[in-house]
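Shown next as structure tokens: one chain only, the form predicted on its own.
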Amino acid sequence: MEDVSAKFVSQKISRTRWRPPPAASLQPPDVFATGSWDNEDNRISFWSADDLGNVGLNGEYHGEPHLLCDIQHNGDVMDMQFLDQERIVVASSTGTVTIFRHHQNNQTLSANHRWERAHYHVDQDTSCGGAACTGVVCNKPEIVTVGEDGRINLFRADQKDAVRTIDNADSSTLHAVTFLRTTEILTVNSIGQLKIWDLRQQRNEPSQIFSLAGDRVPLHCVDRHPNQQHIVATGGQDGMLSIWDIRQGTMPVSLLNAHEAEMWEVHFHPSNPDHLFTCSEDGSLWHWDSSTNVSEKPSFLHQGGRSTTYLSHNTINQSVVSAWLSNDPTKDRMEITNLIPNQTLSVNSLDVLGPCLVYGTDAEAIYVNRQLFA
């Protein structure tokens, strides 16, 4: 596609994240970070996408993302999230959690704070036995991490030790975590469960447990709707997209056939949440658009290298009139576009902000689309 800039980086990319814009900024995002995995020398890198989108005479795009700075990272980058404009929190396969600071005046990165072996299998002091930290989420100044060891840690950016640790939160691997509201978090695990934890409660049990019916398919990723906090999307080992309404029932409201292999990330668009994005081991990245009334459109469309199909909801129970939970017959179909027509190796990560999409792959490349809704 003409409006996508690619950059080959000689690193398998495990995570991509846009830097949050300054408050009240109307500019599109211009800086993003990547983390790598499965390389001899893994790195955290900051990139500028600022000069992309300069259109030539024939409508072609100029430029590619250019490297601002990078720093070595010990272990695979399992997850990362910006804490604020200058700091990013990175989860490692060694179990360590690190805050890196981006110094914009001289374009360098430095390790600002490190919680060694925040996740571990045996005990924190042995030289081996570190457990991968699989997920991290920030709500400044608070940072929550989850891991292969079934542990949940609550850190504060300015404190040396964990504020709170739930040691045996889960008997299986916790794969991802997100904030539901400031005092509640949501985790997904490797036996198909979604759990809500109330951080105000001192007891170390979840306040609610939801699960996929039947097979215990591992859930790999989770995101909550930015405006309607009861709506949650998860993606699993089988490539299915599940939409949950956590106010009712313990099972998903919708199960949508999606990818042919593991779904690695799911993201609602932060300011336009009728749009959802998923990426997969099968090399595809899907844009789910529930905003359009697609009943008048042809059932299959092929344009500009994008293949578009329409799927019907498989609705288990009916609910409110959010597009994601709708039982209105004119809205029970949604438009799905594969943004990568020529599938390659695994698309491990995506992030979306304003009109901009960034994603990273095992093909050692990062891609930026600056005109997502063009």
Given for the second form:
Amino acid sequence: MEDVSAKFVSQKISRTRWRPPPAASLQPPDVFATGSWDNEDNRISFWSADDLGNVGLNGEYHGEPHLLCDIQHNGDVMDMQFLDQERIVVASSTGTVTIFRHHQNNQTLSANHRWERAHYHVDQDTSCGGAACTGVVCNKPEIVTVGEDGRINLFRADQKDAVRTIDNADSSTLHAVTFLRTTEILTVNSIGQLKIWDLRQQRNEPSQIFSLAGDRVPLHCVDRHPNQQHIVATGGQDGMLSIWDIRQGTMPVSLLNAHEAEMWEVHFHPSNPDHLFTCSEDGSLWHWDSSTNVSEKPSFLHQGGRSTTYLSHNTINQSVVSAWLSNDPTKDRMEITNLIPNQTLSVNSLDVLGPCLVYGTDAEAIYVNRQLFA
Amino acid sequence: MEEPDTEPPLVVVPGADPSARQLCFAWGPAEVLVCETRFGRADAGEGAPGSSRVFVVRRDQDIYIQTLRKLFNESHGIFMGLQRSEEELAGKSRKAQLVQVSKNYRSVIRACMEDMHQAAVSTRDPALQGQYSTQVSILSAMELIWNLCEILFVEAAAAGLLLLRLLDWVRLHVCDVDSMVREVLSSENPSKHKLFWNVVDVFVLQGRMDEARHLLSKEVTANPTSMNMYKILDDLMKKMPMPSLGNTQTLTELELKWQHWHEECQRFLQDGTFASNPHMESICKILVGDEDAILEKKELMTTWYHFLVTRLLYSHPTVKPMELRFYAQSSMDLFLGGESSPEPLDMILMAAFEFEMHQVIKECSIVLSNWWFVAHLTDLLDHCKLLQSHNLYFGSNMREFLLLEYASGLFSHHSLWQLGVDYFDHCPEFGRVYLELHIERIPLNTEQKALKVLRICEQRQMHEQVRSICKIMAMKALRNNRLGSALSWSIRAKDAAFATLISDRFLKDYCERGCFSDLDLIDNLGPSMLLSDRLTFLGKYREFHRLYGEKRFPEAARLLLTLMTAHIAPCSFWMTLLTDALPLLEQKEIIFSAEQTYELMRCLEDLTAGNVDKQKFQEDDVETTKVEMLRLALARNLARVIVKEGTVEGS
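Structure of the form predicted in complex with the partner chain, given the form predicted on its own:
Let us now look at the entire complex, which starts with that chain.
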């Protein structure tokens, strides 16, 4: 991986996120945030991956990410999401949800707002009152969090108290959340269910429940297709990638055998959604390319040191045009590339934006690839 | 048992006062707990009650240095690569591979050293600065030893090549002179600089002939009178035969050439060619390997091993590995000259020159404050097949012993424990046991961490640990009133007893509240329902409620009856089930057949008759009323069904 720069940061990384570029900007992203876990002293850090000024005289790239600023964070960072250019929402294992503000003029971070114990266990007199907040998603100004306590919170960035709380929304642990539409959210839980919640309804029940057949494999991550909102991808404990069509059925449209251990994150490429990225506890990070048309681009012409495999796409649905749902036998293949050979420890998080990929591992390293489609 | 070679070092526990009160301790996996007891010294009797503090004494303290985490993580990758590497690679390519691994380890040490140096420079706190500087010097010593071991053991350089490698080694590590060289070269007129000849000497002592000649040429342009002398010296330096990397010349050829050159140098020296210039004369003396002349430059060489290599360069360029020990010993004696005694580092290097690998590892273990170095070095040497013969009188072999110590240290760290797992995996004899003991002691503060630990255990088929972790998590969830989560965890552990316990909690909650919590879970139990009888009952009972809710009464009735007749339902719950049958019995249309009604009646009688605590039944008004109501309903249903069945059959 010649075009990847790495940095060892002396803390296990649980989340990496690109800062969204300004609306009109065509520049690739240059700043990302990381959060650590399982440290006595966990931190939120902002890094610059900017290669300008780092380019040597011969034009070679020395772009090791460098630290802009960091701030201490109470508890493990379980999830984080940028609210806007300056603010990032962080979910903690203590159940607290915090908004940090990044002051770009003097490169400092400060806690902007904090919801203490947004997630907690009912039995308040036990020692561990707070319950880990496992997932957060933002749609400015709204913030939705889910946690081990099976609770769903809806916050507004500018309001002190929760706008809405659904207690006991789920009897098991909620692992991740994402927006389906502006008023609907998707959650995944530890018994293999995908639930849709309509926040307009006052009923504290999901409007729809989807589940994996049979063995109740816990789902750890979820992402929605950026353009075709009915296509949803989830990743499970067994490393399986499931593609769901939420317009029909209650079961996944296709199940794709992927990693050998927990899939921690799945992301559609935001502007090029034929590409999907997944990372896992087994230390691999996969790039799924469903745009490959086998008849145009025979596999033997596509070489270059990477381990490339073609997986048969075991689809049930037939009528949908999207590459993720298609079942056309001639196109029924997907190109999958493992971007990390020989990694042993878990890749906990990845984020992809434009041509740039950033990921963080339990081996205490962060990696930036700025030429994803080169 | 062998006697320890050195007295164990005294560890002072800051804050504890052994003179006032006796201390007690307990061994942990990688640390010792020490606390003050209530007892004073033997003569003083019981001491005064005071603070009751517990001290944690850690052995492998380097584990806790933030900057070194980079070293641990990066070397972990190299270590894993080495374990995976194919042993089949034969001879040369295998050796090249091992040398590459060794170089990778060294480059990690160097990178870490640079980071540490940066930290030392950038910090303002003098105490911290001192700490960093100490670390830099420790790392640099580690790299020095590792490099020598790489030359002597891993690469096992033969005569000729050996000298070249040793020269590189000295050039890389004796870097005090580099700043001097820079200073002289950057001055306006190098040849007039007061350190000029020092720099030339350094180049010569390190065998950097081209650089030395380049400098000398500057001197000549400034001082043309010595032109003649310079030309001769320059020629000698140019002609000096060196072992070459390619195999173009044999050792004998080299020795012949070198002998010839050596004699030539000696001739010029005896002729007094350089008599008028003491600097050049001393250089020529060095060239002929005059020990006194070389020793005069002691300050420039700074260390005895530099002296050794210089001495070898100018008197025994074709030294064989096995001859090294003699030169090393005499060089050290000559260099130290009885003025100072050798330090631990000197002893380690000496042991390496003597090819006493075990001595090197032993000394390093004693001197260094971490296990990282010895564990990785020993593992590498073991892969070079150099340590096979040696067995310890305890544990398995030395490699495994050191790896276990190192990995135990990692496990005592709150964050680095994940690295330790892979090290244990590569300890064939005791690794598994160590891992089992350590992994259970990892605090599980979030489910995500528990999942990671579980994955480690599941991959290694450590069923006992899997069960224990799931039980811990289930217990935690239960304490937090998260029945659904608790059930999920016990299902994952296949822990039937615990599943029964949780199912009972669900049923109790139902009896109290009249409705089920966590329907999403109970409705989706699937095959895991069969884990325990009680769980099966819970699932089936919920199914009954669903059927009832969907007004599928005959199916609901059948299921209800089966729950009792097949003894799926616990006896304590039969009353509730029979009460649930009441509305079905009172429906307009007939749901229970005659046969089913008889069975229901039998169930009711079994319950009332079989109940040991008969008194309670009779005294409890509510219960009696319930039984009476049930009997009435059953009788009425029976009457209706007999009529109906009779009519249907009769017609």
